[in-house]
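Heads up, the chain below is alone and in the form predicted alone; it's given as structure tokens.
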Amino acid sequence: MVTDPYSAEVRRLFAAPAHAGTLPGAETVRAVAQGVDVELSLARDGDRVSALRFRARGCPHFLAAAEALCAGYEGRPVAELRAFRAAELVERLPVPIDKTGRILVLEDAVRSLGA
């Protein structure tokens, strides 16, 4: 019996990434490791995240995690980016154990963007 490796949430986020792209003139950071490549663009409004976008290559879990991250942090204080934990997305999506290293690459990028 074959089980579906992707949850409904992963499929939804992967199929319609509303935050894919770049923000011209925004702060950007890029991370490449574990077979994934991600660039995050951050626009600020004072101390808040006014917009957060991603460009990424990786598996559906990774792309879904990048979309969930961007959607979840818009409007929040930039300082909260430093507290981002990959474990939150690993549990929410649920990401298989062999792919958690990829989500940690996203965590590294997020934390350096919020620095």
Contents of the next structure:
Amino acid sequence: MVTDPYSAEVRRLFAAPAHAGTLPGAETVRAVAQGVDVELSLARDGDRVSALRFRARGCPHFLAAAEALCAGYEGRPVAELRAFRAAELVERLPVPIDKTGRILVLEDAVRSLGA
Amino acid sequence: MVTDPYSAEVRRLFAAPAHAGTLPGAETVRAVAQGVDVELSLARDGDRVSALRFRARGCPHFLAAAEALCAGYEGRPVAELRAFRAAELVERLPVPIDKTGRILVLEDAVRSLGA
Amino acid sequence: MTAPVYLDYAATTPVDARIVDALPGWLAADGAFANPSSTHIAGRQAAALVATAAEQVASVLGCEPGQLVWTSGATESDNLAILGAARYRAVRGRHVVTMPTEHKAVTDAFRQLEREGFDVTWLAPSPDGRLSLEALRQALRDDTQLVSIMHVNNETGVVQDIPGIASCCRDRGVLLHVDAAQSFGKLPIDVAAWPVDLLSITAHKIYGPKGIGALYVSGRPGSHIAPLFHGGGQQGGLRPGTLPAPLIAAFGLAAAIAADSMHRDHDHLSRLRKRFRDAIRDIPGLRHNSPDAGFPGIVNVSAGDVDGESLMLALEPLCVASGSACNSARHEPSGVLRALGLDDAEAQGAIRFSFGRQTTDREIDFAAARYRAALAKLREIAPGDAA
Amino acid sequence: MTAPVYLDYAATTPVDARIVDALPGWLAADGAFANPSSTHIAGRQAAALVATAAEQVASVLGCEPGQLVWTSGATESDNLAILGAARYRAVRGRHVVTMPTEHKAVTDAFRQLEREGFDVTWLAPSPDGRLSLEALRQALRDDTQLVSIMHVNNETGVVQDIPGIASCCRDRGVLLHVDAAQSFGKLPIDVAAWPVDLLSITAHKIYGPKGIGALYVSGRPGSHIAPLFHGGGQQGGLRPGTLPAPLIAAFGLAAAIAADSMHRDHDHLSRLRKRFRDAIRDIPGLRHNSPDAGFPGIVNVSAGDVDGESLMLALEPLCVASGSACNSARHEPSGVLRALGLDDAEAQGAIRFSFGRQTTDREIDFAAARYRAALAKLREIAPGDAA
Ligand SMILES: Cc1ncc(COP(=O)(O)O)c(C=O)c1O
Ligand SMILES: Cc1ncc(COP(=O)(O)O)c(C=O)c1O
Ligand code: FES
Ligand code: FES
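Alongside the form predicted alone that was just displayed, please also present the structure of the form predicted together with its partner chain.
Shown next: the complete complex, the earlier chain at its head.
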């Protein structure tokens, strides 16, 4: 038996992934693990994130997390993006406990950006 | 699961046992067996059955059979009563197969009338 | 056929009109008819129905919704509890305890355990039909795994001291199963306060539909049970099969209605019982099999000098039970009444009148008059005492 | 929430409006609500309901009413047949045969038999999903007691050659159980002509209520089975519990309606299937898992390059199944599809569209458009192929 597994926030992000895409020529990383697959591209303006885009394959929580990540860090310092912790999205969306491993894949991808 | 175990005939005889009773001073026999108990009293007019009455304790089929017996033989030759066979009532009422033993108790009682 | 006068509420009850009215919304094409295990929107609507019902039933028992396993009725719940617990715990010991006055669903499950090599102690009731705690204490052994005692007896209305029995069992680390088919929604039950591990209920005794019941499983360490059958993983694998959400919703509503009207119902039944008893008080040669302290909805009386089947027919159009409903189709004198000390004749001549929410004074008066007349008629045509 | 568009008829169906309308007469205080085992007038009215329903169901199967055992649904019927037959015949031999593409109610029952020491042969399907008679013949041994093969597969619609399988089994003196949950009332079944011994059906796949099913038991010598649980002696002790006469009556009516509209339904479904397939034909990268010769109410397609759960969400408000309904709440790729040769990615990306009597062309068109759009969207946001 199931109640709705998706919060309004997850549904909104999933339905309109405004930051899905690739930034041509930008810095791009890809992470594939735990059944999910994500590609992030980061464009910088100095030490700011001028644009952040994703492509992903995975469950709705994962796609929503990728969108939330991109939407959340555009315009902010790259250092803050670097400090991104999966826990923050897990709590905010929220993401069920058995899927948090996937959000860590996102964290790994961020960590390897410009590494 | 049960369908109505009683035929209209059994219901009619059970509901109005016009021949229930005892004939004072008449010839009386009693048979107790198979969980049923019956007493028959026979009054004769020469070699005719002038009156036949029963008292009984038992299931509806048994009571109906006793009533049918008494009603059926009044006015007929005693010899015919003597020739009474349970099978005839078993078929007519009808009486379920597992109860035919009880109707035989009735036959036994008839048999011992004036024996 | 004459219109029946139904006084067999202990066998089963009609479905409450409010539930009948709600059913189309749960069953029909625009209702919440989907499979509650489906993840799609329609499935989640059905799941929400089940969740509400689980809360309604749980709140009447004083348990958590997650402690309920839905079954097809109390027969299945009894068997799931008894066979499931005994088989699961068989490695620790094979001694189990019950009473001969339990419902067939319990006694036949224990007979199955006997066939599987379990050692069953059958505790006889005291003359009042109750289990003495002393007798229970003496029966419990180091290898005892399970005790099963019903709350309200379906034939006589005798009420067992479940809190006392439960403490006894818990003290000795023995699981207790309670068949509460006749008491759920009618007498207060509080599994949070009583240390009961397993408890069986069914919807059709409380104006819900036939075909749906539940088993309360405390889930405390050591209370695990083995399933009776296997399948799609529903209900943690304990009882698989597509959940009948509309039936469960109906059960939930029936439970909520029962809780709401429990005191009113009890008063109503007590009044009806008094009226009926008063009306038959002067009939000679009756044995009263239902104690004053029993559940007021059941009055069992027997006349040892009349044939039970003829009595049932003479009582028409009254619908009452001779022996328990499941026995009535066969023709054995009730084992429960025999265990209470009645002889065969008294047991086969027993009638159970059972009353419900819809029973009226008129019906009580009709029943008493009919009973009086039927006995008089059968006694009149019976031969005298000297055989 | 948007109004759901329900294309999950293989999971469960709404109750037919005619049945919903008839229910008050079976459930309510002035209905035939009594216990059909009671001997009184009300009980006999309920018994008459059950007798009519048994005739209705039996006539759709080509059997006698007395060959039906009422259960809570096909999960219970499957288990009663499989566990019941295997346990009853265990003294003669402990080899049993089934397929990995059966419903969980069957495969999990066989896994239970494995735990009980039975030797299970799992026969793989041919690439078309069917069991080859040759493979079956080779699997049968002198100690084989039971074969269980479903009629219509619930995930793909594959139809097995039951008459052929049945002859094979009968030739070797082996009992055959058929899970006909998906075919009863939809495809012709004739147990008098096919030598089938045990056959499971359920009401809720044919617009009857959830919570009621039946097992056909041929009753011929050697086909006896052990009960799963024990109690009041109803149904010859094979399946005790108060018979839910109103649910049984509903099942009977559902069967009669299904028989009456079987050809019409089949034509309707065939037309819908063609329309749907035509509408999705040009979508690239799809694998079609339902054969042309399959039951037309089920179309299973998979896309190995999208996540199944995201696809389900993107399809909302379409109500369809990913894997089988019972699997959808968990997140394992369907074992049935894996057994048909799909890899994990294809199996988890599978969607089962299933159509019913109420499905309209508009719904088909909506479903096809939604499916196309959902795939396009998910593929668009997915990373390129080079990982
Ligand atoms: C005490 C008791 N236990 C169990 C049952 C069986 O319940 P069900 O008919 O729901 O299987 C009944 C009633 O039939 C009962 O009265
Ligand atoms: C083939 C098959 N067998 C068995 C079942 C189980 O039926 P029920 O839900 O009635 O237990 C289903 C459906 O769920 C099915 O499709
Ligand atoms: S796919 Fe089942 S959890 Fe995301
Ligand atoms: S009393 Fe049961 S058969 Fe006459």
